[in-house]
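Given next, in structure tokens, is a single chain: the form predicted on its own.
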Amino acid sequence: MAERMMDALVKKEAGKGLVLQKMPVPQPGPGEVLIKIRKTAICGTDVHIYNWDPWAQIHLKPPMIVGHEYVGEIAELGAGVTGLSVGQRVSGEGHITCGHCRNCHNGNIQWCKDTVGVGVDRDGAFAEYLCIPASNVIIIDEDLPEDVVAFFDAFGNATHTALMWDLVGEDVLITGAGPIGIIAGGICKYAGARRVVITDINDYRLDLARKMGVDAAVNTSREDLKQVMKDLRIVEGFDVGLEMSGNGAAFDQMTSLMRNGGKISLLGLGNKPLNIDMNNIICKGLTLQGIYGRKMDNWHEMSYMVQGGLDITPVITHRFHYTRFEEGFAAMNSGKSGKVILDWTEKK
């Protein structure tokens, strides 16, 4: 029988881009589930891969099926699996886990040592078909819209850095509007916070930012933040702060301006080490928390949230078919966009 072939888009060689090409549809072994994609979403890290930057060189081995944000349907199902069924709509926890370590023991799978990313350590979802095991499909219920679910991976990151705190009637300070940031932004203000403010010096992003109803959106190349601050009636400082940005400076402005006791999530990884203030950190403390992909429950937390009015679909701003994807790569290195869809439900 002839090997079954799928389009995917292939890291081919160390270097920049990425390559359309055919390649063999993965079989699901046992305990495995072979998904059909219907859409995707460019993340950051599949930016970072396709520019072949220093962080890409490092932990990415071509060849290799990029791509880790999706939606689709089952397709097969591995021997031994239980409780799916051919043609749900699913997606997939991008973090397959050793499930036999102490983090994996205690529900914190996010935190395991030994952690397979899909789309960087193992053959991605930017392709027609992608194979997970049963234990990290998501089920995903009918009425949620596709092209968001196709970024649930990068909603996930926002609503565990968010969620992270307490939020009613607090005031949140967010430094970097990435797409990650923004969603996070929509988040704080639907779990209750009394004002959400977020920090960058895109304009772009920072419209986007205000589309997702932030309280206000800061360009600290030429804003004064503690005005804004003011303006807000913020007098003793932020209550939480979510930083997003791996910006040093960012990070110092975030601690000056948190209040005594104040809590910060850490999300947005730096490219070189960072100096840090600190002095603000003891003196007021402050209480860190670093944040690395999601919970597993932060999977029901955002279909509930969209099923109970939270809209994310301003933070989407290109859709391509998957031939297309070199213009979904052009939009996200312009910094002009927010989410990029590429659409996989037909061959062109």
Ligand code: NAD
Given for the second form:
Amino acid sequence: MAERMMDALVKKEAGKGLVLQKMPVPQPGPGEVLIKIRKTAICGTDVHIYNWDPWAQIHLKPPMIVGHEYVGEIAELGAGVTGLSVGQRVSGEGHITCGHCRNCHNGNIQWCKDTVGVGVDRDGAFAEYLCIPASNVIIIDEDLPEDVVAFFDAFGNATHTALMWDLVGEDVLITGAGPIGIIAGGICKYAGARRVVITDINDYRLDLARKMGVDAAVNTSREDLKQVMKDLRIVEGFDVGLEMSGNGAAFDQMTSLMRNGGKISLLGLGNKPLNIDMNNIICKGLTLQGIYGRKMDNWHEMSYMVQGGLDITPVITHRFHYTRFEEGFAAMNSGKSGKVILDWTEKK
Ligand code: NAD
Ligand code: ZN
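Hand over the structure of the form predicted together with this ligand; the form predicted on its own is what we had up.
Now the complete complex, all chains and molecules, led by this one.
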């Protein structure tokens, strides 16, 4: 029988760009699930891959299909898969874990020592079909908006980072108003923070954060954050910090403005070694928590927050058919974007 073919966005060889080409539809092996993709979203990681920057050059082994933020429906079940059925609406955890290490056993699969990344280490979701292990499949309720579920992966990073600490009545500083920082702003307000202040050096993105309902969106290249704190009556400093820029100056500013005993979660990955002022961390007794990926339970929390009224649609700025992916990546590279959605529901 002739192999079934599908459209896919492929990093064909070492170098810039992606190619839209035909690839074989993957076959679900035992314990695997074939997903028909409906919508995908472009992540910052995909932009690194598209641009073929030093990170991508180290981590990617072309040729491969990229992408890891998606929503779709189950098209086929591999042998032995139970508890799932064809036609179910799903997304999936993009980190495929070993299931045998200490962290897999204690439920912290986000810290698995042998993680394999969908769309980074193995074929990804920017295609008509994706194959993943059944244990990575997340069932998605029909009432959740498809365009939002398309980027639950990134929403999960924001959820993991923000919900690391108690937020009720707390004053929160988020450094970096990229898509994840903006979503985190919405989560913090939803979760009961008193004041949520977000910083960036990009006015377009700060505007998006305002639409998400933060109390102040501050361009630190020209505005005085201390004055903003005074205006908001944040007296002793921020209780909680979410570092989402990967920028050392932003992190130092954060530690200098935390209250004694404050808590910081660190998501942002910089590409340069940081020159950090340890005095603030030590003398203020700050708690720092590195955040990697998402916890499986975050997937449930995300669905419940959206069903409970959290609206993160302000972060969506562009929608394209997948054949117009170049425009999507151009929007991401321009800095004038939040989440960019690619639609795979119609074949052209
Ligand atoms: P992004 O690159 O789109 O956003 C980062 C933002 O930080 C940008 O808007 C940038 O203008 C801003 N910024 C730069 N310098 C700044 C400064 N001095 N002060 C304040 N803001 C500044 O990234 P994203 O997709 O929103 O992701 C956020 C961060 O999290 C990135 O660093 C990304 O690499 C990282 N990330 C980590 C994980 C993980 O598992 N740890 C997962 C996903 C993303
Ligand atoms: Zn493991």
